[in-house]
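Below, in structure tokens: the form predicted on its own, a single chain.
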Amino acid sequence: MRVLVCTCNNKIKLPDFDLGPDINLEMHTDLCKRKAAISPDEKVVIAGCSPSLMEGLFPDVNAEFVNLHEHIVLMGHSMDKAKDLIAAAVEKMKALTPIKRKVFKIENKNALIIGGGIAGIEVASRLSENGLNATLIEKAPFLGGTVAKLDRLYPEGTPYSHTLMPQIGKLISGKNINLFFNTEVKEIKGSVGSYKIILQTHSRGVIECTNCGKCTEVCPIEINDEGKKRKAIYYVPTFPDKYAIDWKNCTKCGECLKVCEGKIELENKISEKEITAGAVVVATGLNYYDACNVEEYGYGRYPGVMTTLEFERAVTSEELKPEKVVIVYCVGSRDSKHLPYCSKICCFLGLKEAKLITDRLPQTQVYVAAMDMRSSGTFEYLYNKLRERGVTFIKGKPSEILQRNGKLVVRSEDLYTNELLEIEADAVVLSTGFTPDKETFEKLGIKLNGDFPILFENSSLGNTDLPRGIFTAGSATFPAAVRDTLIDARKAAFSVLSLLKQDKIETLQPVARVDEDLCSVCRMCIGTCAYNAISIVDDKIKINEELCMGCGVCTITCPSYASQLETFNPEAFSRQIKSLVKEGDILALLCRWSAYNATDKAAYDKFSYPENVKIIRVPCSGAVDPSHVMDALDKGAKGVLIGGCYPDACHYAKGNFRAKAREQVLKMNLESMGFDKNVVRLEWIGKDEANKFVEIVKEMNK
């Protein structure tokens, strides 16, 4: 093993010394301007700066860092803990085996984009337009999806065909592209750069159409489509430019045959077909939240009571003219029964309709019942351009909505006024909240904990190091209005180019390894997981290497040490801890995103705390082993300080509540066995929180 060393031109003092047979000391004075060749499979110790500049200057080693820079030149500690600190290091990478090199083939480049409306359209044009491949997939039998049945889009009230029509046009005229309606995935199995994927298609029922309308004359079956009337078969004028029947509803009656003999098929054909794909883009719109949920407005038993989009579609289509409106808010949303979250979209839709019936029906009286306003950037006047028309506003969120002599009623506080109100109206438009596609993401295996499809996107490690290739566009990533879905549809767009582009991916991405001679496959790893990288194949615990984040949280709840962390497993993480501490040591066990970095931090801001505090640096709070602290402790450490990010700010999404738990049990424990329970600590620390650091491990030392 070589051990490297930076004297950071000369500024490290460091004498030689032994580290023993087979360890090769080596001095240099500058590794950033003069880089040592290193093997990809050697193991090395790197001592010098931070972990945090060197791991960018030898990105693809195997290397365990040692900070001699922050940690003991700037804050005046000497050179017998420098070597205290890169002896731990060396025991530590004896016990490990080099991190396997992972290459993710992509064997294929075409694209597939589900979803056909307008983030979907937008990202198969780009695509199109670089040379790739796009196979679109939408669901139902026209392309436009949510925009397609808007009249007008927020917050100018602008016709859709300004922005839809020309996308449209744009899609269908460009190469490479294939169009499949009435389609979803059934099954998608592989792995980035090489997934293939079942689609299961139904048959549109219309062959051949001129576009006539007889059919729709003579259907007899009438639907509310949300909030418009239309037969069973029906015509969007997107795209394509023929009739589709609506199996849902149709009841096969046969009267639309007499009318167009041998050009309508009343057979539900389905078809399967299975393409390949190097990416997918997940494109598939806004899902409106159940206002049925919402029992005391009534929505599905009262007349009147409508969604935004109903209401819509009601007023344009004539079939709705209110003389007086209720508008309320946060339907859903907001609200630990339905929704805790806020959908950003719902307040802007409701002053789209406010702004819609006073458009067209200037005499309307329009009424908005919100507990708050969330109208956001450039839009404020829009609120209070309603305002001068006359639209008022009530602070508050109705407490129910009823029915009395053919009217509803909305029973609400006004906090403006303090009054208690009860509004009768036409009609009462409920704003709900958005709900995440669970059944796409299911199919692709990407885990939501009850939330839209964050933490896959928002990956900090990027898709070079968690190369799955499935990426989010639009609403399908977060409710968004038209200019910002098209923002982000052109983003996912890029992703896919910038990964279509490579033959492969390589990386040295520590994952989680499953030592199957010693799993039980008693599955508690696989609810620890974050990213649903945990699975079951024949009666084995796997790990999927694209999915894996290398946080080792599940390898601590493994109750038979059989999952383990590359570059962290207990073996070598518990020599460098029985080689580093001493009798009255602090040892800090530091999350290598947040509290490490104050450490750093300290050393810039000329803090010092004392030279019996030994720092090493580890994936995640929630990583650490009790065992691991009660090595230290055993070796006669004053005090373990265990340092995480802030609750709810984990890299790892919930590592530092699991670290929680663990530092409660082990108190527990701590006690049974004689130790004051306060020796150690687990404590939230920023990464600029460096007087937070200094000030807790000076106490922990008195």
Second form
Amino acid sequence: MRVLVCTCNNKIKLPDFDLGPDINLEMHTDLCKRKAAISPDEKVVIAGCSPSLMEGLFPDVNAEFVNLHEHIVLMGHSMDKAKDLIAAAVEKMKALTPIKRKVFKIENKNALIIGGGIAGIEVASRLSENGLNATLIEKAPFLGGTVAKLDRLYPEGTPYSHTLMPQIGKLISGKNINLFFNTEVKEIKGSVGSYKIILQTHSRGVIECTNCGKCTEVCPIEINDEGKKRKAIYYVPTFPDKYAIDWKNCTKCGECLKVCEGKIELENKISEKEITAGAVVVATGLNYYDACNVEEYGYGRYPGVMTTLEFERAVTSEELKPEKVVIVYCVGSRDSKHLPYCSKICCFLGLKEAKLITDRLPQTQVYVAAMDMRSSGTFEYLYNKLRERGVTFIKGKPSEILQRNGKLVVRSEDLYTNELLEIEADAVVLSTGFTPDKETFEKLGIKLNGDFPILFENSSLGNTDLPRGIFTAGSATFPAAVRDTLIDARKAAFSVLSLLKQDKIETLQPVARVDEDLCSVCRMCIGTCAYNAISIVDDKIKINEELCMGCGVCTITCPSYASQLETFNPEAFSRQIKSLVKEGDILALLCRWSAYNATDKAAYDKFSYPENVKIIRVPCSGAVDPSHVMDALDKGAKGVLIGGCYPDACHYAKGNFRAKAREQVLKMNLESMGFDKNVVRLEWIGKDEANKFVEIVKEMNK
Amino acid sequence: MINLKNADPTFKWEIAKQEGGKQILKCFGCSDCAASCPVRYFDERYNPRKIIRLTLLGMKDQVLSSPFLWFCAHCHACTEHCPQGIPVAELINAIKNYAVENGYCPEGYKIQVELLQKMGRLYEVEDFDLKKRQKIGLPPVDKTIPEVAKILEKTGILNKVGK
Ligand code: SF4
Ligand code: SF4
Ligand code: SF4
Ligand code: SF4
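Having seen the form predicted on its own, the form predicted in complex with the partner chain:
To see the whole picture, the full complex is given below, headed by that same chain.
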């Protein structure tokens, strides 16, 4: 093993020391300028500046970093301590499994895009423009998704067709695009670069079509399609230019067959097809929350109570001409009984509907009842304009909608005046919240955190270059406005392009590995992984390298230590601790994402802490095993500090909460063994909280 | 005017410690409780949201000495409605309990407790009532129920209301 020491232009003078046979000590003057050649297959110790810098210079190596500059030189600590840190790092590396290079072959240059709304369309045409193959599947018989159902797009109010139709034009004139309608994913297998997907398609019913429209004239089944009337055989003016049968409502009476100039088959045939893809884009859009669940608002019971979508469609098709309208906000959203989150776009939608009605029927009296108005960005202009137009905004969440003398009555308190208030109206519009398409994510094996897929909701994860082949676009993960959806779709297309233009991806990202001989398949680890990376395949625990983020949390959960993280296995870590800790030391095990950085900052800000404080960098506070604390105490440590990110700030979603849960058990055990429970402390230390770190270790050292 | 100089920042935490009071901090002031409260439709001076709000602001004396605090009928309509899942009626109760413990018990309540102690009931049973019962074939009832006084003593409520 090589130990590379940077002397920082001869400023660091390490005394001679022997690290044992087969360990070569190399002195460099400026590792930060002249990079030493290190092969990814060898194990090394690099001692120099802080790993926060060194890691960037040597990203693809199997190394333990020793922080000579910030922890020794700037602190004014002795070179003996430096020696101890290096020796301990060597001990760790000896027992470490090197990171195995993970190679994902990108065999397939086809991308599967799930969802034919504006997001999916945008992704598919961008990919085709750049020479890739795109397979776009849509579960409805027509393209356009939610946008095609709208009359206009906010905030400017242009018809949806201004946006959607040019997009569709580009899509259908694009090369190498396969479109499937009435189609959904049945099953997906494989990994990045080579997914195998089984698609399930329902037949369209209309086989040949001249677009004469006679079938709709004779069809006896009339349904209300989100505010607009249509028949069970119908047409949406997007694409394809062909009628379709709505199998849910068709009674197969055969009237259409009698007048059809083309060919209709009244049988809903289901066919399956297997396709391959190198990447998958989820563009499944949003689902309106079912307003029937909010019983006090009478949706589904009172005919005049409708959703924003139904209102928009009914008004623009001239089926509804209300004289007095109340638009109610936060229906289902921000409500612990329904959706605990803010659905983000429904405030805009409410403003949009108010604009729509005052544009068309200026004499209509419009009220908006909102507990809060979240008109972020330029939506404030729309909010201003509507007040100028005479729309009345009421602050307060309506408690109830009743029906009295044939009129709807909305009851609320108006918080501006502190008075109770009732508004009689002939239409009440519910600005409902939205939910993501959980089902698709579940099919793709992506874990949800409450309502949202965990992989896409955490901003720190977005920066991690994982070899993952599943992307999202638009509202699939969270409700987004049209403009934001398009931007997001371009971002997704770019990510797919950068992935698929390669022949293979190689990564040295450390992942957990399970030693089958040790594993008893107790399944404890499965639930602890925040990323759903652990599953059972053929009665064995298997870790998905694509999904594992390398937090190490599972390695601690495993009762038989069968799960080991590359670069950080419990045994190697234990050796490092035993080698480093001396009688009377304070051992600080600090999360690399937060607390560890505070120690660098302590050095820059000229704080000082005692020499007996020894710091080891860990991937996550949740990766510290109680046995490691015991190792340190056995060696005579005065105290052990575990430093992690603040609650909810964990880089790995919930690692610090695991640490917290363990701390309590550990403290109990310590007490039963006769230790003072305060020798161990778990502290949240932010990356800039140098002062906090120093205060804590000083306190522990007393 | 609410003068925050007179506010007691610990008040909300005190209420949060009471049985049923814990969730007060979740209130985001939507006023669904106030709009659904049937008492409010009879007397607008009663407003559960306002009580909660004043509590969060720390206006201890104003909340505890308000006669309106005692208007709640404990019907739980507000609890059903609150989008934050706050058991509003329990919360109002928690504030009432706290008021009593801190010497803010209204006279009417004291009188009720006294009546209970004396007769074991809130309404006196007179000979007229007994006659009426007899007429329609109902058995007579005791004019007083002494056990109630014992219960009251056990609960310690007499000390709490200052009787
Ligand atoms: S966007 Fe507005 S209406 Fe929608 S949940 Fe948020 S606050 Fe409520
Ligand atoms: S718990 Fe962490 S280390 Fe283990 S499999 Fe999941 S992401 Fe990987
Ligand atoms: S429980 Fe009290 S505050 Fe709640 S609605 Fe009923 S009377 Fe009003
Ligand atoms: S309903 Fe709940 S959140 Fe809304 S004001 Fe009342 S207590 Fe607060």
